[in-house]
Every structure is written in structure tokens, then in C-alpha cells.
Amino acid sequence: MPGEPARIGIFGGTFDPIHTGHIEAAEAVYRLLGLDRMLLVVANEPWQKEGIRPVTPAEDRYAMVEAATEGRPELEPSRIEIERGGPSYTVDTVNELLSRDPSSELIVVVGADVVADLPTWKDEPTLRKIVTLAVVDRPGSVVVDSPPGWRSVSVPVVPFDVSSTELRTRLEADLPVDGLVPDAVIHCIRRRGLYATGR
């Protein structure tokens, strides 16, 4: 409605591949929860993957994520971060998205997996003050009570149960992903031979 704050959903993440479940997740929650727009923001250094592994340079994460997103106008692939520069932290992008539209209503799409590392993220106090957070419910995991001091709501989701390590790990021995991967994504890691790919 005209007047009304822009209720923006923000969906972060390595994207590492971007699969079928990330974009099933952030499609029921722009759906179910009536939201303007739907951000698929990409991690420009994931810090909770610092040092873990190696990780697909941010350019390509992005290439991979405009890939998935072509056809699908609900979902908007970001740059925020990358453009940012340095490890990605929400609360940053949050503050940004905010100073452009301080008068926009921020949803922080999260696993239901991830609610129990809340206390362990940047500035997690002034996080939660100034977002809602749609905790999306999958597949194995216990279902988690409302983090204590959030504004949050639980969307379920068609269950996807596969990960992006195990599809780097399927693409590295060169077996089938389709169906897993959006084809549009798959040939994009095969023009960009990633993973191992385009031998």
C-alpha cells in the first residue's frame, strides 16, 4: 500500500552452491509472509567459514546466485556485502539497508539450525532491536523455541535434504546434481569451472 514501510526480506549467505532448497526457503517466505522484496545477499568473507575451508571467490558465489534467481523476479541476488568489502556481519548490512530506508521493515531469514548461534553474531543485542527474524524450519532439525529477545516467526518449508557440502562434494567427483542445483546454476559452475567442474 502507498505510505507503507518496504517490508524486505534479507536471506544471507555463502551461496556455495545456491541449490533448490535455498530458493524453495527464500520463495515461502516472501510468499507466506507478504513481502515486498526478497534479497539474496552474498557473503562477501563469511567469517563463520574463515579458516574452516576453502571458499568460492565472492564474484563467482554471486554469478551463481544471478543464475538461480533469472526468471524469478521475487528474488533480488545483492551485492551489499561484497561491495562492502571484509568479513560479512548482518548487522552491518542491516545498518546499511536501513540508512538508504530508515522507514523499511527488515526480515533476517534464518535455518531453524542457526537460531542456537544467535548470541554468537556481531552486535547480536542491537541485531535483534531492529529486525524480525523468519526462522525457516528444515529438514532434521529440532523444532526450536523463539529465541529469547527476538521478534520472530517460524516458516515452513518443502523439506530439502541436501547441503552445499555435500553437493561441492557430488560436483568435485563429477556426479549428477540436477534437480538439486537449478539447471541455470549448473551451467553456470561449468562455464566457470568451479568445483572441479568442466574437465
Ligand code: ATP
Contents of the next structure:
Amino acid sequence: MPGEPARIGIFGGTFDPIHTGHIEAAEAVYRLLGLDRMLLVVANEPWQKEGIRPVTPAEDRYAMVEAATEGRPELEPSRIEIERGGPSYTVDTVNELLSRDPSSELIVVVGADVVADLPTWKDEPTLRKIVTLAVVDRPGSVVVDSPPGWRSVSVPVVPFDVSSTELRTRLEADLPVDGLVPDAVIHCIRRRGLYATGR
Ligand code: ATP
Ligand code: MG
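Now show me the form predicted in complex with the named molecule, since the one above was the form predicted alone.
The complete assembly is shown below, putting the previous chain first.
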């Protein structure tokens, strides 16, 4: 609506690889909260995963997100954290988006498994004052109460039991991932020889 502040969803992830659970969650939040935009923000350096496992280069992960969102104009792949470089902190992304459009309302989307980690996020006390949190259920994660101190909303999504970790294991073992990952992403993975699929 002209004159109304834009309501923008920020769905951040490593997306290594992006999968149908991510897409379903993003679509559900976009639709159910009636957002104006939904950004899929590819982490440049996911600081929680650094040193724990090798992470696929950001450009490959971004290419998979682009492939996954083909034909879905409501989902916008975002390079904001790649362009900024270095470790990716949501508070920096939020501040950058607010400097571009100070009147916008930002909604940070997380799966239920992430809620327990929120207190470890950079500048969490600042972040929770300036955004709304949208929490989506995730199979295997206990349904969480509103995280203390956050303005939050729980968004019901059709549960989709898949993780990127499981997919990396399946791809490396040459097992099928049909239905768990959009077809265009499977093509992108094979074209780029990711997850040892180029052997
Ligand atoms: P990994 O196994 O490598 O951690 P992941 O599947 O958890 O991968 P991430 O990129 O870590 O994917 O997650 C990005 C965001 O998507 C997080 O907020 C996470 O909770 C959410 N998410 C991931 N998978 C699902 C799913 N199946 N349903 C709902 N939310 C999900
Ligand atoms: Mg994860």
C-alpha cells in the first residue's frame, strides 16, 4: 500500500544446500503475515558453523538459492551479507536494510531449532528491540514459547522434515534427493559438482 511502511521478511541461512523445508517456510511466512517482500539472505560466513565443518563457497550457495526461487518472484535471494563480506551477523544486515529504508518493518524468520541460540547472536539486546521474530515449527524441535524480550509471532507451517546436513550426507552417498530439494537446485548442484557429485 502506498505510504504504508514496507514489511520485509529476512530469512537468513547457510542454505548448504537450500531445500524444500526452507522454501515452504519462507512461502508460509510471506503469505500468512502478508509481507511485502521476503528476502532469502545467504550467510557469507556462518560464524556458528565456522571451524565445525567445511562450508560450501557463498557464491555456490547463492546460485542454489537463485535456482530454488526461479518462478517464485515473492522470494528474493539476497546478496547483502556476501557483499558486506566477513562473518554474517543478522544485526548488521538489519541495520543496513534500515539505513536503506528507515520506515520499513523488519521480520526476522527462524526455525524453532534456532530460538535457543538467539542469546548468542551479536548485539541481541539491540536486535530484539528493532525487529519482530517469526518462528516456524521444525520437525524434531520442541515447540518453543516466545523467546523472552522479543516481539515474536509463531507461524504455522506444514512440517517438512529435512535438513541440509541430511541432504549433504545423501548427496555424498549418491542417494536420491528428489522432492527434498527443488529440481532446479539438483541441476545446479550437478552442474557445479557440489557435494562430491562431480565424481
Ligand atoms: P544444517 O543442517 O546445515 O544446519 P538447515 O537445514 O538447518 O542446515 P540452515 O541453513 O541452517 O538449514 O537454516 C536456515 C534457517 O532455516 C534456520 O532458521 C532453520 O531453523 C530454518 N530451517 C531449516 N530447515 C527447516 C525446516 N525443515 N523447516 C523449518 N525451518 C527450517
Ligand atoms: Mg541449521
